[in-house]
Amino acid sequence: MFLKGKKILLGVTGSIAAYKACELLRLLQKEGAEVRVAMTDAATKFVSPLTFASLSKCPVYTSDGNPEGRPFQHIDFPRWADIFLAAPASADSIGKMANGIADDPVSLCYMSSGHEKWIAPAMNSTMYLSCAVQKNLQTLRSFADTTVLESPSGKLACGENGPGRFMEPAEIVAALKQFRSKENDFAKSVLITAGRTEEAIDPVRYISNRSSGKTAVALAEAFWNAGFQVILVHGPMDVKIPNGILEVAVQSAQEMYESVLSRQAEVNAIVHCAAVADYRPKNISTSKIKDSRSQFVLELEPNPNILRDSVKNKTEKQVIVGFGLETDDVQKHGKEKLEKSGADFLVLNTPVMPNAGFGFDQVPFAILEQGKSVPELTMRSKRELAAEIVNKVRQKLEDLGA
């Protein structure tokens, strides 16, 4: 989800990771989240109210606050909120919210939350596995508007190693980044190929190229949390790719080529990502070719044009955007494959300046479109240029009526 513009109740229980907490709060401040915090006694004990005031510039829940001033703190700050945010949860507080019991701030803000709760267990490995908080998490799970992150093993405060860690602040944004709820659902769906393809020469040697399948990646969780069912058509890459993306693995053009057209009728858009090799052996060797140190000489035959195809298989509300890659009259190149292609949308980018392109996270890039004059390349980060293909895919659908 986009956690711009959310609302963030956070609820802060008795723990030593409640230092940890502040850190969370200001990476959830970073990505444009507003965030209120509710603290339990045993949490005011490790980090003050005062410092959470300070960082959220808003008053804290507490049990001894002011409750002639505002009687109905435990209502009005759930319902302010979009989401709540147990974290860290310790094993009192879960064992509370999961059997329905009320008496501290945070237990009250969960029991009166009615949108996504999320709990961040954190506490020493032989609670965490007891009998007694394994039930309880499980009950949690078991609700249809709370999710539980997993606590990861590793060295405790205690200086035992074992699970029960609560999860690292930017990981717990992550994973709240990476959830998609029924009301950011864009009922939208996007196909993109990615990664690079391999042409087998014989059963140990191919013809390849360097593409790590980054930009591809950046692009897949940008439609996954703008809401889009997100098919990743991928060759070999060097990149994670994203839970919740629905993945198929090829190996060359023409099983890339077989396998995007296959699936063009299923989506309201493709995104070719993907580098993809203009040429193939023309016979592929069933054995290692020896090395006889003589002129070896390969033939070559061209591989099907993914793009072109699909473009020529487009319905009247899909939306079609290529790649092209130049490393000499980038802006005459581009707007040349772009028109005759036939995409809606051409990104225009090259490998030629230091510290960009291939395996780097930033990149030179324009985005060209059908009928209007081509921009400069400006150098961004591939983040920067997933969100603004996102950006440009939902509005010609929309223009579209699709």
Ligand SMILES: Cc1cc2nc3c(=O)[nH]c(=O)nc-3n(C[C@H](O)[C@H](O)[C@H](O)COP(=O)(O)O)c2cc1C
Given for the second form:
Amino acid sequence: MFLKGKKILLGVTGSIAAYKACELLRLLQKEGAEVRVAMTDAATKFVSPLTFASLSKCPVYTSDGNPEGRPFQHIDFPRWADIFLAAPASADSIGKMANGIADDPVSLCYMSSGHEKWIAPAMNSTMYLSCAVQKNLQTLRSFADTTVLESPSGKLACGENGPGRFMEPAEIVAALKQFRSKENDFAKSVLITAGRTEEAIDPVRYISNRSSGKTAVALAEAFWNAGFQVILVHGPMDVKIPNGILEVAVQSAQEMYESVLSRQAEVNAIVHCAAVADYRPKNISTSKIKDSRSQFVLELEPNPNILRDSVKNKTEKQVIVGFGLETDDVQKHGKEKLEKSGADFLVLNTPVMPNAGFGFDQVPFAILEQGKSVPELTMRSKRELAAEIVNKVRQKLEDLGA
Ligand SMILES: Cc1cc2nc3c(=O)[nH]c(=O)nc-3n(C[C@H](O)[C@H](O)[C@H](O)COP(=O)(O)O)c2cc1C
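Just the form predicted alone so far, so send over the form predicted together with this ligand.
Shown next: the complete complex, the earlier chain at its head.
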């Protein structure tokens, strides 16, 4: 699961490992998650709620009083969250969560949370191996909405060696990132092209463009979250590719063309998001072109058209999405491009508005469909754009019986 933008409710209980929840919170924030904290009374004896309030920039939910004086925090906090994470989870709190007891902020949030719930136990080995704790962990594992993180063996705070250790915060974050809800597994695959291409002039120079890859990464995340297997065929880009995405790095338009067409048969959908150079130098100089300060003419030849040829090769049950960037007469040119390409959808956008487009989080766009009228372009976030494309592709695949 992608943690960027996720809302995580961190339940901290009375374990010596409570201080590690501070690092966990910071790591989750580093991944782009928003974190709020609920604490048991015992937890507040290990770490002050003020520490978590400062780190999370939000009042902590404790039994002393509800943040912001709101009376329904035990409902509001879990409702706000996408994920509930009890870390560290004491033997006592594990017992409560497993048995439907909800008499403190953490067990109460666990019970009133309707989303993914994660438990990271932390305790002494003897406690961990006790019949009661093992039975309670077994009960929690049997709940469809709950994942118990396996407690690693190792040196414990009490000096003993054995199971029951609190999983390292970085490992908890990694486990969350690797997780994908089974209900979400759509068993479909999508190939997304991303970034820009670079067309070599000589060993040190090239022709390229300003595409950052942000939209493609938002798309990759959205498709992945929707249960798709994602292949990202990408040229150079300025953003990190999230875990879980199969990436194929290319440089030139020709390489991207070959990579996409050779994988087309493996996927249900292709989204052509990369900014591919239309032209490339006809001859690539093998040595650096000398600076003669006289007029220099670079002869260009067209690159292969990846969108057009993938549409030509498409099977009846495949869906193809093209991207069109226009600077003038945007809607007219977009419609022409959609019709000429034969793609199922064309995402039309324009870079001419301030603080939008290349490198920004928002973009003015419209999604055009074959046979339908052209909608107005509206300014929205790249995440919204990605979510809308995912919905359209899913719907289309269902309509096609893919
Ligand atoms: C110094 C100290 C360290 C403790 N560490 C743990 C621990 O790591 N895990 C655990 O389950 N209980 C531990 N306990 C016991 C719990 O704090 C105790 O069971 C408490 O009632 C748990 O309450 P809670 O589940 O409401 O947070 C510790 C107690 C003390 C005094």
